[in-house]
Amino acid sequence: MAVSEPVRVRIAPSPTGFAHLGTASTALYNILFARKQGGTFVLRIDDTDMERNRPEYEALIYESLRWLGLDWDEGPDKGGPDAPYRQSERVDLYREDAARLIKEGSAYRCYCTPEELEAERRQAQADKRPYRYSRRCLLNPPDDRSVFAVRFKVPGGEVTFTDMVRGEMRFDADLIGDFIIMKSDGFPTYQFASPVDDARMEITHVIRGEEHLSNTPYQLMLVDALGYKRPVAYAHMPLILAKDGAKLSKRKHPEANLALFREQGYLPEALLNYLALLGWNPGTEQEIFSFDQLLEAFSFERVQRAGARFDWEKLNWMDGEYIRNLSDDELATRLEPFLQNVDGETIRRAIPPLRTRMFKLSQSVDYLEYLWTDPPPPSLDAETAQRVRAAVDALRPTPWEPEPIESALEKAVETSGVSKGKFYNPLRDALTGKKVSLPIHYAFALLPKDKALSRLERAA
């Protein structure tokens, strides 16, 4: 859609748990749109849930987004013209706007107890009708109570807005009951704080997950009642779904945890590439995109409406492609945090066989653990032990590099009269303690010669 004013977009994650994959996905789409339009990306922290907020969770949001290279222009840690950027520090603004709505007759105090509201819901259920608040505190408020929440007086009618993914949207506000905007503890609900902040921070385009689509009419009625300018447009992006088709859940699905991908050694640029394709189709066969290429290709016209299933297999393939395209120096640098027991020179020598076998960096630990962990010797029968001794004899005079080792072992295999697999498997077991390893000549060459031969001799 045409954009005629300076673009300002935002994300507003809650620091109530680990950083969510959906937060990264939403941030990416916001940044792609903002950067393409020369606009501003704002990070706002929705921390009004005082019981569940934790400063360490807020720190995880910053850390995870920066690991992905998704930096922001304004935010709690950077400041900006609309500071503060934590909602807990903006409560006076919400109270001010709530008081104005009450004064103008667009909101009212609700003194109902949880028990009274539950009785209303049960009655609606018994009458087989959708529940809407009865407006009892608007029509006949009690005069003997002091604890209250603030409800918005829904004006009814139709709420319409433009969605850059779904087109023109229409909601019947007559089906919406008066809803709470300020809780009895003095803190705002999400439905109130979010649109107030968007308006005061002059957010032009609200790009967020599909789960917020139904919230939009509530929020637009509030914006209109307060006399604020509406956002130019909304874009409700498709949900990321788990393999079972359910919405990705922090409690049920490990892939929801953004930190997991860093811990397991997925490359941030590969994860970004994959996230971009979850719900967006470039319209071509291209699947590998640099950030600049995404910036050039992305548009909301090609965003799908249906949810996109997270596919580990596809991500693993993509991350493997990125790993294979790294230079030796860059790959060595990225492997170092995972291989702290291995010196830099050995890591460099391990790169050729590792590069073609890894789809994530943490797999290097499985392949190279034998370098710092002495495996128990395998139990061998006499015939196998004899072949192991033959390997020792063949390797003892051999220069300790992959090619000469490979040549010496192949001659030993030929002399033994057995298959390569039958000859190499006990060597691999004695050397690494694993059934799967790097190619045998690399596995030997990476270990000091005396240590490698010692393990074979001990096994034999």
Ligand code: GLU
The other form holds:
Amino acid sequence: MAVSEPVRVRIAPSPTGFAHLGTASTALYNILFARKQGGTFVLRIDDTDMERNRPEYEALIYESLRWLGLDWDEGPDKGGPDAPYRQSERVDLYREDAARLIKEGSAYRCYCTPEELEAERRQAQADKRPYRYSRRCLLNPPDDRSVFAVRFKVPGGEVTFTDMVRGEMRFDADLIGDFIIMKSDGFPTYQFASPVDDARMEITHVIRGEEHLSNTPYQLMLVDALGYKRPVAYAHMPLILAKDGAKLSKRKHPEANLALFREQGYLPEALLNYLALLGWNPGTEQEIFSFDQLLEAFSFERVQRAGARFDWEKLNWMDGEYIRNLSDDELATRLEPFLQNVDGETIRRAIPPLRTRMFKLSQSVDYLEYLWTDPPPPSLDAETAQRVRAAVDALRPTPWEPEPIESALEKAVETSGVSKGKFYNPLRDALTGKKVSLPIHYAFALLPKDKALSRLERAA
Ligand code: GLU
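Structure of the form predicted in complex with the named molecule, please, following the form predicted on its own?
Everything in the complex follows now, all chains and molecules, and the chain you saw is the first one.
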């Protein structure tokens, strides 16, 4: 799409809970579009829900997006020409615009109580007609009340706009009742604050989740009534669903929580790659995309309309690919926060066997925990204990490196006359306390020799 004015896009997360996976995916698509067009990416904080906002949730949004490398050009912490970027600090602007709408006859004060509105709603239900506000306070305003909300007087007709994913959209606004734009507490509704800010911040392309598609006609009517310029286009991106097609729920689906991926040691670049492919397909077989390759390949035409199902297996595969492609130095650096009990030199030595066995960095803890926690000695029968003693004897004169350890153990296996598995399992158990470990010769070599041998002796 040819664009003549400078592109400005935004995300507008609400700090009412942990940072959501959908925020990352929306941010990614916004950034891809902005960077491709040489535009500006704005982070706005939609925090008009005074009861549910928390500063720590806002901090989580910043942290998670920065971890992913999705940095913004303007935002609450960065400033910019349209500061402030927190809606809670822009309330005067919404009040000003609401007052103007009232003055021009496009909005009116509504004094109805929640009970009265509920009664209207129930009546509509009983009459089997869709509910729309009766306009009682427009037609016949009471003169003995002082608490009011502000309602937009919906002009009706048809609202049309261009969606870069869904094409030309049409909505019948005659079906929309007059809706509230300022609540009785003096704060704006999302439906009002969002288009006011988009217009005042000169956002040219509104790229957001599909759940907001039905909000767009409301918001465009407001933009028109205020005489603001409409965004050039919208893009409503597919919702991220759970694997079974259910809506992602914060309670049921851990993948909804963006911070979790960092905690579990997914690589940010792999998660971005995965998220890009979740709603979009490049039209080729290629699956691994660097950010620059995404920039090159991405287009809204190839964004799917249906919801996108989150698939842990695919993410795990992709993260494993990224881990295998890191240099030793880079992988060691990434592992450090997970292995704070392990010295740098040992991390280095653990990398060759670890690299191919991990699909996320936190798995290194499962493999290496035995280095800093003594496992309880297993109880062994006499015959097994005898073989463990044979292993100690074989290992004592052996130089403490994986290869010599491997050949010493192989010889001991041969002498013992039992299978490798049978010989190694009690050793692994005594050494690591686990059923699964790195290959046994690596597991030995990573632990100082005296410690390793004393664990075996203790078990035998
Ligand atoms: N605060 C809204 C949300 O988090 C923003 C929606 C929009 O992009 O307009 O869903």
